[in-house]
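Take a look at this single chain, the form predicted alone, given in structure tokens.
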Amino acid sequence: MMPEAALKELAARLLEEGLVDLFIGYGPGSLPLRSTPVFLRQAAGAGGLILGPTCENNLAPYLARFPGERVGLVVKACDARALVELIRENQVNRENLYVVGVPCRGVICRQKLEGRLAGRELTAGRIEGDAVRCGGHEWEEAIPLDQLVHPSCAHCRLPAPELFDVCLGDGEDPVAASGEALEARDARDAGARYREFSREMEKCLLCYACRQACPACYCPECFVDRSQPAWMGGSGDLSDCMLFHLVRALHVAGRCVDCGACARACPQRVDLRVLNRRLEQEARELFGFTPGLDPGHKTLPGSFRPDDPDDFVK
């Protein structure tokens, strides 16, 4: 049975038998090649569930809205790692979850798709094997899926879900992760790196969409919203934007699973993954730590080993 058909059958059975109170998955969006999160409480709605490269939302952050309920949740590999972090940090109760792992070939990057459309209006789209077939008024084009996947998917080193109660299908072959982009930035002098960072931060509107989409940002009150004391202004000045993103990057260090939710949510297309990928690399190379693999292990900030690197200590 194909994963999508198996998902529909499983969701219906879980709801019919009362094994879950709510099932969270994906349904068709209102625009071509878009999906939307769906929240099912009746088995009759399971027939509308979908799977595929349009299912870009990380569904793990929605769990906070349903405390105490038994929830069935669809997770791709990166979503599953985000869920591990939420369980590890006692934000969700594993016993109340029925986790459905699904295979993922990568999700469609809107920016790449718009670049290929080159101003043409998209009125229809569907996935056909390894291609994305797009169409509009008097035109149609098939674009290879691997040319449209989001950068976080293109660098994915762990394409199979690590946490699940049932997994629908095998994990896809990983795309080789590359550190070339980070190494190229490292090769530049400090002034060039600062100018590049400034250009990205100048795009920021301080709308906090990245924070809202991020599964690791769950604080009841964010530091930017505090008024006593006020940690930063809300004017959108470059210094405020820099402060927000630097502090948020440190906040999710050792917890970010590079799901790409922050970058996809950004209306200004700020390259938000640069800082997070750098800290992810540091955690892996210095401490041998990869987030999202084992809910039984301590978090990186909450752990200590006598042989931890301490070159920064003078």
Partner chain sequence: MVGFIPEAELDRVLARLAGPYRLYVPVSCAGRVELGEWSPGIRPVLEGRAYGTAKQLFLPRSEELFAFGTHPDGTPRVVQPERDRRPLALFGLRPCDARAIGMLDQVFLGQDPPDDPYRERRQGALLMGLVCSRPGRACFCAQVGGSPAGTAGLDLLFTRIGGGFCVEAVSTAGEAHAAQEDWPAATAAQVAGAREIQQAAAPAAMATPGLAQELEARFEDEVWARLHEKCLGCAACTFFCPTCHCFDVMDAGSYDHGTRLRCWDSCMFPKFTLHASGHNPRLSGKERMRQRVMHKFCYYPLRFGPEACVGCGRCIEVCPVNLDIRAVLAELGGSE
Second form
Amino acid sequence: MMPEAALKELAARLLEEGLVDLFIGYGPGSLPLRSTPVFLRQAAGAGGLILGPTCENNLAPYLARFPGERVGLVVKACDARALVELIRENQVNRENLYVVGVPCRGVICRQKLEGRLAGRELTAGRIEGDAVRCGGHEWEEAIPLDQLVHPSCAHCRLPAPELFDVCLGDGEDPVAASGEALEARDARDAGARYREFSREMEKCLLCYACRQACPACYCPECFVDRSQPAWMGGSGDLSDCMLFHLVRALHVAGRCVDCGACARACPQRVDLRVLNRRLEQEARELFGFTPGLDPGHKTLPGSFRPDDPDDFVK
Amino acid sequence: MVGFIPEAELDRVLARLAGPYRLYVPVSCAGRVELGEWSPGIRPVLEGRAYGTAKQLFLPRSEELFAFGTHPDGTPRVVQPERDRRPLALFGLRPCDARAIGMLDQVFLGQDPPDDPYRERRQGALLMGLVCSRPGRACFCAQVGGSPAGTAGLDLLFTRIGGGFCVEAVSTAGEAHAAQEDWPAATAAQVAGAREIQQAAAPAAMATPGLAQELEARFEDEVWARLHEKCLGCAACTFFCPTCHCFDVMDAGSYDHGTRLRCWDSCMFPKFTLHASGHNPRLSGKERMRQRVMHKFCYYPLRFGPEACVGCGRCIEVCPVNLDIRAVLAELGGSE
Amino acid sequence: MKSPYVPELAIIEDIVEETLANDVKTFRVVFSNEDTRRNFSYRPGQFAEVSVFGLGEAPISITSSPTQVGYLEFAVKKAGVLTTALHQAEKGDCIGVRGPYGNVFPVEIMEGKHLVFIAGGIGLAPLRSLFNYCIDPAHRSQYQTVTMLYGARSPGDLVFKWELEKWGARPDLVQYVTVDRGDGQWPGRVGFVPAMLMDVRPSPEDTVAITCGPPIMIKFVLQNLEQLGFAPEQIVTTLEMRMKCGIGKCGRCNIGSQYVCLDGPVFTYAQLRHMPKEY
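Now the other one: the form predicted in complex with its partner chain, given that the block above is the form predicted alone.
Then the entire complex follows, led off by the chain already shown.
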């Protein structure tokens, strides 16, 4: 059975048999090539569930809103890694969760798509095999999916869910060659990197879509919202934007699973992964730690090894 | 009278405006249409509507209300900023965006005291609209009382026909400008062509009488729990809304040397209504999303008449989870 | 032209520490500019935006009465950034004041009526402006009996104690004071304000009740007033909301379609009952 059909059947059964109170998945969005999160409490709605490259949101952040309820959740591999972190950090009770792992070939990057469309408005779109069929006013174009997948997917080294109760469809290859070589350390000088960083930060409006979409950003009160002391001015000038993103990056270092949800949520197309990617690399290279894999492992910031190369804690 | 500007003349028309005015036009910017300051050589984009709103020209993301500091004797002094005195001119504005500016006018100018910084930018501004010939995928202006050929808030209305633009003055300021420009009259055929496009663009009126009153009675309705379910609680929708105007006032710097700023704020943020005592009248995302919807479709109409939504669809486009206000309205028993 | 956001400069002339815990202080301020001092006219119930340059501004009710000429008084409870900064201010310091904003207590409707003031804690601050206005020799004859019911958590939390003594000594005023818990030396009444209201049992006949205090007190005061036969139109209260602009622009202080900064802060219970419970 195709994964999507299996998902519909499974969600209906879970709800019907009362195994979950709520099932969170994706339904068709109101715009072409978009999906939207759906919250099902009755089996009747399960037929509307969809899967595929339009399912760009990470649904894990929603779990905090339903404490005590038994929730069925659709997870792509990266979402599952986020879930592992949430379980590790005692934010989610594994026992209340029914995790439905789904295959993923990468999700569509709307920024790449916009670039390809070059100003033409997309009014219809569908996925056919490896092609994304796009259409608008008096034009049609098929674009290979691998040219449109989000950068976080293109660099995805772990495309199969690690944590699940059921995994639908197995071994579907990601469009991007998996295990793409680790990015080389940025060799440019500090000035060039700072200029690029500033350019990205200048776009930020501090709408906090990134934070809200991020499964690792679950603080009940974000540091930017504190007024005594006020860590940040809030006027939205460049230093505010830099401060927010730098602190957020450090706060999710060793916890960020590079799902890319933050970058896809950004209405200003800020390249938010530029910071996280580097910190993820540091965690991997310096500490041999990849977030989101083993819930039994201590958190990276919460663990210490005697052979730590730095001596500041000794 | 309807004037006619040949396509090839547009550049000269814009160049004449650019002296006395700060002229903004839709430009292509990294694959998107944005409002940008015109300079010679810039070709306005006449398809689609700008990704960002025109409100940011009148109510910037952040602006200085005044500066403060101290005199040599230590007593404080307050200095109001000098702003660019040249009025704004906007060309290629979509009718929905012009209508939204009219709604901001009600809040910032229509209630005493007028908002000084806003008035400085708004006074003398020339708004030149362009009729939409084809609705975008997220457009729903007709459902909220607007029209792709609407003139509300505009001074001049441009209709693009073969070979150029028909221009009509739709305000006294527009008439004054048209008289000054003295554009050649459009031929009967050109006027007929413009009318045809305007009528084709104009959708059937689908206003929603009584929605405000109906919503007022549904403040405690259970439906809100479901409607806000997928909302992440970010401010993308409010920052990209052409009628959202909530702002914060804050100081930067110190007693000796600082500025008082006014910056965009959003009812979607928990801090928005947080009292110093810790009490917060809008505790969760449900209350905050309800406020956003109610402000647009209930509170603003009860105060000023029309709904504070022009159907531009930006909130639909920028929402990270594709929460569609049209669906929200449908569920609330409004249009659709 | 002057922007409505630019405050007038004012000097702190006097500071009174009101409470034992020193968390409420009353500031007497005088405008630096003589014209402003003369022309700043306000009525009981209104508020002003008070600035501490470098830290921002906050809406604070004017606790002095228009009958006190030449200065303004603000009673400030230390809570947020701005009020904490104000508490660190000293005599002679310069602050900013813009206003007055908001509507006023319906003094005309109150004319010829018995007045019952019911206040809790710092909630006395906004009522004090009206109270002093009504008991001023120029206005006292326009009202029948004037009664004050006031309470605080403890004797040390009572504000305007020096004035309560003055009011208590006046034969044309009736005053009841209570505290939630005594301190061993407190000779007066112990109990909650709503309970004291039921003991005093003011008649609703030709009476207007004016109340302000913590939300929980207001809730029970309203219930008890209704039980005593007060109609919603006879009950007046003043609300607090987070505000920024004070002039109906910043979109923050609405309760339904009502803006607390424009349509309030004074509302009758009749109005409140038709507003969403979101305050």
